[in-house]
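This document starts with one chain, in the form predicted alone, laid out as structure tokens.
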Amino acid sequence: MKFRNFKMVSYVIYGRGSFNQLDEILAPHRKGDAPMIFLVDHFFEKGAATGDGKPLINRIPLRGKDKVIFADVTYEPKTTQVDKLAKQLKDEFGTVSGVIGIGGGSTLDLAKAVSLMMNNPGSSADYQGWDLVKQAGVYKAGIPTLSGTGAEVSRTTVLTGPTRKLGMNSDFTPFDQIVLDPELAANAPVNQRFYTGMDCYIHCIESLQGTYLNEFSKSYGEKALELCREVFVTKDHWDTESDDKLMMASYAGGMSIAYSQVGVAHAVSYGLSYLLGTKHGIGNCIVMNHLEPYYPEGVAEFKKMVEKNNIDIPVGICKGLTDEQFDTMINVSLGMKPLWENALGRDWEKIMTREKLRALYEKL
């Protein structure tokens, strides 16, 4: 048996107010007058504040030619968006000292992808898959303002390309630095916070019940699941402790799947995202609602959390789709082979037939 040699994030800082140390963290990585590029979730463009009441954009430590670019993440990152940003930066600056992603999972993935494309030829679509990236990107740091996706620790950057939704999975993809400051998540919209938190919960269920499970993944997955339950099941209100716990649940959940895999919910939601543009967190929730045959206990607990937190999960989103559209989703989903193998074992193709997957999509 061959074991994975797992590339991790190089540096991690955690704590309320740790964002204030960003200037000194970045200083050693500045190369001459080449700028740091701050890719910031457009949620903060209108002056949205963090836990200390100050607008986040006023707290970014700009120096010299540094630039803030607000990333429109209304839809999840596309390869065309990555290529356009990388070209824009090359045209304007030639090279940059680094790319700093500040936002939710989509913004963090965008930052990772742009960093890689500063130093790799062609289109980001050329690198969708496993271990296709050949050159390290420029320095990159990730600063989550939403907790749950695990994008801060993953070795992928999930992109929708011309033919599929698939990540740039490689040892060059993880961040060089992450800043985990729960204060930054203080004003997250309630529904979005829940959907993203459920992404973490679903990571844990899929990892802990998967065939790829090992003690490394299990240790992180069990802790992340415990923290998710404390936040969404045990607690009866949201407070600063909730943000603290969910940020660490996201980190641990990301570490768990990094050495195993996700499963049915993610594989199916990738099809929704590719065809309908459904965002990742909400897509997972829509699918999880119907996965009792695969994760009976997890789905029962998930439904309790939805009810307790007064969240509406959309229904009927596949109503009226054509055969061709269903086929597109099925092709994207069945292309996620490692996810299906983790969920159902090596004979997964005999279990998850096109007909069975079509019936599942029709329920959503």
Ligand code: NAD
The other form holds:
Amino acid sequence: MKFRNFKMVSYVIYGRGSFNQLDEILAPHRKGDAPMIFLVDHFFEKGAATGDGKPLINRIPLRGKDKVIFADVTYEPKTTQVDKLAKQLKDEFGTVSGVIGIGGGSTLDLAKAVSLMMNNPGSSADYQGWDLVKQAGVYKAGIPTLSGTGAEVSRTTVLTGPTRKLGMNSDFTPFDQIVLDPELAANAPVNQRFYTGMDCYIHCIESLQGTYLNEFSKSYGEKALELCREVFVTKDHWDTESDDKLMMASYAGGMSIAYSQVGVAHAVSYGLSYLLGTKHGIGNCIVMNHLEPYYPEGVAEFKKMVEKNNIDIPVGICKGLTDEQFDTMINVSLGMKPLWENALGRDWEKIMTREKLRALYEKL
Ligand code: NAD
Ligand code: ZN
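Instead of the form predicted alone shown above, give the structure for the form predicted in complex with the ligand, please.
Entire complex below, previous chain first.
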């Protein structure tokens, strides 16, 4: 048996208001007059405030030639978008001291990928896969403003490329620093907060019910699940404690899948996202709604949370698709071999046939 030896985030700061320490955190990583680039979710462009009431953009510790770039996350990150951003920075500055991503999972992934592409030749599409990145990127820090994806701790950055939706999975991908300040997630819209929070819940169910499970994954997965339950099942209203707990759930859920894998909901939702552009959080929810045969208890609890939190989960999104379109989704989904193996075991190909998967897509 060969065990994975995985690289983790180097520095973590957690706490309400910890964002205020960003200037001192970044200071040792400034290289001469090369700027720090703050890649900020476009939600904050018009002065949206964080939990302390001040606009986030006024709190960014800009020095010298530092630059704020607003990340357009209308669509999930694409390799073309990453390449364009990296080129823009190389053309303007030659090199930069670091890339600081502030936003949801999409912005965090963009920041990781742009950092890597500052020091690796070619296109980010060349590095979609496992361990293809050869050089460390520039210094990178991640500051989540939505909780659930685990992108703050993972060794991947999920990108849609010309031929596939796949991450740049590598030991160079994890952040050098993350700043977990639950205040920053205070104003997230109720539906979005739920969809992204459910990404974490689903990571836990898929990890804990998976065949790859070990005590490391289980320890983190159980804690994350407990926190999700406190937030979405036990509590009767959203408060600051909910943000505190969900941010730690996201971290622990990410740690859980780092040593195991996700499962059926993710494998199926990747197909939706590739063909229809369905976003990760909501896509997972749309699929989870129909996964009783695979995760009976998890799905029952998921439905309870949907009802309690008064959330709409779309249905009928695959109505009217052609055979060719179903085939595209099936191909993308069945291509996620480790996910299926984790979910259904080594003989997964005998269990999840194309016909069975087609029937599942038709229900969504
Ligand atoms: P997101 O980053 O796509 O953002 C969703 C929406 O919320 C956007 O409109 C954004 O502007 C807005 N938003 C962000 N923060 C906000 C705030 N504080 N208040 C109000 N609005 C806010 O959503 P997400 O669910 O966090 O991330 C999904 C992305 O994460 C996908 O691209 C997915 O592929 C990726 N992902 C990556 C990993 C990984 O390990 N790298 C894991 C899971 C998902
Ligand atoms: Zn996910």
